[in-house]
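Next up: a single chain in structure tokens, the form predicted alone.
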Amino acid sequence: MIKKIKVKSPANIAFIKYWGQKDNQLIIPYNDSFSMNLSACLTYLEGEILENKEIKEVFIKDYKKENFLKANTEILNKIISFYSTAKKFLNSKKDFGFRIYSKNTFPKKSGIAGSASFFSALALFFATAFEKKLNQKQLSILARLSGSGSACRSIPDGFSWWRKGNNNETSYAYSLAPPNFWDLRDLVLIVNPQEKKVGSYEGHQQATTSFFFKFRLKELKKRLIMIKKAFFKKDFSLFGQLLEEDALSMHIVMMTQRPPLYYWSEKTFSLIKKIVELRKSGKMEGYYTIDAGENIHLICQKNDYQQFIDYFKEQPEILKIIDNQPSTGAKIIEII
């Protein structure tokens, strides 16, 4: 009988993003999306399986904190709800209690896909605890059903493509290429590690109220085709141009939906200008992308990444730089 399960799972950075859900219950998006799993932005989850099914406890150690603290009621209820969803999805009659400990190597709820790494790890934990062997597609679907859609992209290795689909069976992520296909780097430029006031889940609900939303979907059809071609050709200049366009497009939707969401700060704008100026100077080639938060992801290639680190560690806006390479997806570390 399984007593303890240890899992690790990466956050991911979306090159082509999703914003808005066609189905809020099944978390089915309006468009495909494309991402890279991150080697240094990880959730480590350790869960004990308890015979007393009434015990359901979760303890979280936040980034740079010393101690695990009991999860608040909102988070615990989401996890218990996902437990029920997983049991139904897995068609299991088994019931158990659990005590989960989770810690991150990066700030959560700050635009670095903390929910993706956590709920993908939790999906793998529950599937293992219920003693069900899922293939990658099935595990990706289960992760999506957690409520964090982008969690499905943290399941496959390397570069993940989330096929939007049109129902529960056809909306899933798969590996477009392994981690070693292209040595891209994601330098997460942290300007504010604090939790954002409005979470992504809440923001998704209002996406279609933006007048720009339909235009974005129309443009995405072409952009998705173009970025896949640029990716396989390793055309970094076109690839970077497309991921910047997509980040701007998503944030325009956010800023024009009702109520509007303004995630960027003066520091965000300042760093965007510096990245563009460095690129124009011809010294280094890097491109920015920004998820639902204030912090910036700088995408570059191996030959430029150390120069970027040396430059940005001297910039006053930045508190920390997290250096990521393409990574494997959610993995079991140990089963006891």
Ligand code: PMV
Second form
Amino acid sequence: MIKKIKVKSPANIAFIKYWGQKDNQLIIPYNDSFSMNLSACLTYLEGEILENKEIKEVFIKDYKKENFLKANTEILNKIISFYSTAKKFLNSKKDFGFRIYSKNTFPKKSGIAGSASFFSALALFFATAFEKKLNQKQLSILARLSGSGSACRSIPDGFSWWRKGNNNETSYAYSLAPPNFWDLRDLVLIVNPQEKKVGSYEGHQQATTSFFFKFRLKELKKRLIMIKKAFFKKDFSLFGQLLEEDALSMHIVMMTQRPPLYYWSEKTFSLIKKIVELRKSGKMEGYYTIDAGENIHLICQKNDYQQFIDYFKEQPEILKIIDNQPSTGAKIIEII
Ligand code: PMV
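Compare with the form predicted alone: the form predicted in complex with the named molecule:
Now the complete complex, all chains and molecules, led by this one.
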């Protein structure tokens, strides 16, 4: 019998974002999305499988903290509910207790997709603990059902495309290209490691109240086709322009939905201006994207990234820079 499973899974940064859910039970999005797995933003999860099925315990070690602390009731309930979803999805009669230890190499809930890395790792842990062999598509569907939709994009390797689909079987992510296809960098410019106040799940529910939402969906059709072409051609200027446009389009929806969500701070805006200025100067070519948080993701190519790091580490807004390359998806480290 399996006693312990160790897994790791990356966060991912979306070049084309998912915002709004057509079905908030099955987490079916309104549009396809496209992301890259991040080599330096990882969740390491170690789960013990216990015969006493009453024990359901989760301990989390936050970024830069010394000790593992018991997860709060809200998180624990989400995990227990995902355990039931996984059992049903996997059609398993088995029941078990678990004690989970999870740690991140980056601050969570600050726009670096901590829930994607955590829930994709958890999906892999549950599938293995229920002793079901899933293919990548099925594992991606299971990760999507966790409630953090973008977790499905952390399952395949490298660059992931989440096909929106229209039901449980047809909405999943697959690898558009392996990590070594294009040496893009995502420099996460951390201006605030504090947790955000409104989580994505609540935010998704109000997306359609924005007057801009319908327009976003319409223009997304073109953008999705164009970015795929730019990606395969490695046309970085067009690729960057499209990913920036998409980040802005998502944030316009966020800011105009009711109640509005403003994730940006003055520091976010100040960095946006610096990235655009550097680009205009012709010295370095980088593009920004922002998730549900105030930290910025600067996307650049290998030839510019060291210069960007040297520049941004001197900027007063920045507390830390996380340097990411494209990475593999969720993986089992060890089964004991
Ligand atoms: O994965 P969720 O359901 O928590 O939603 C997060 C969505 C964004 O990170 C804001 C955008 C994206 O596509 O990653």
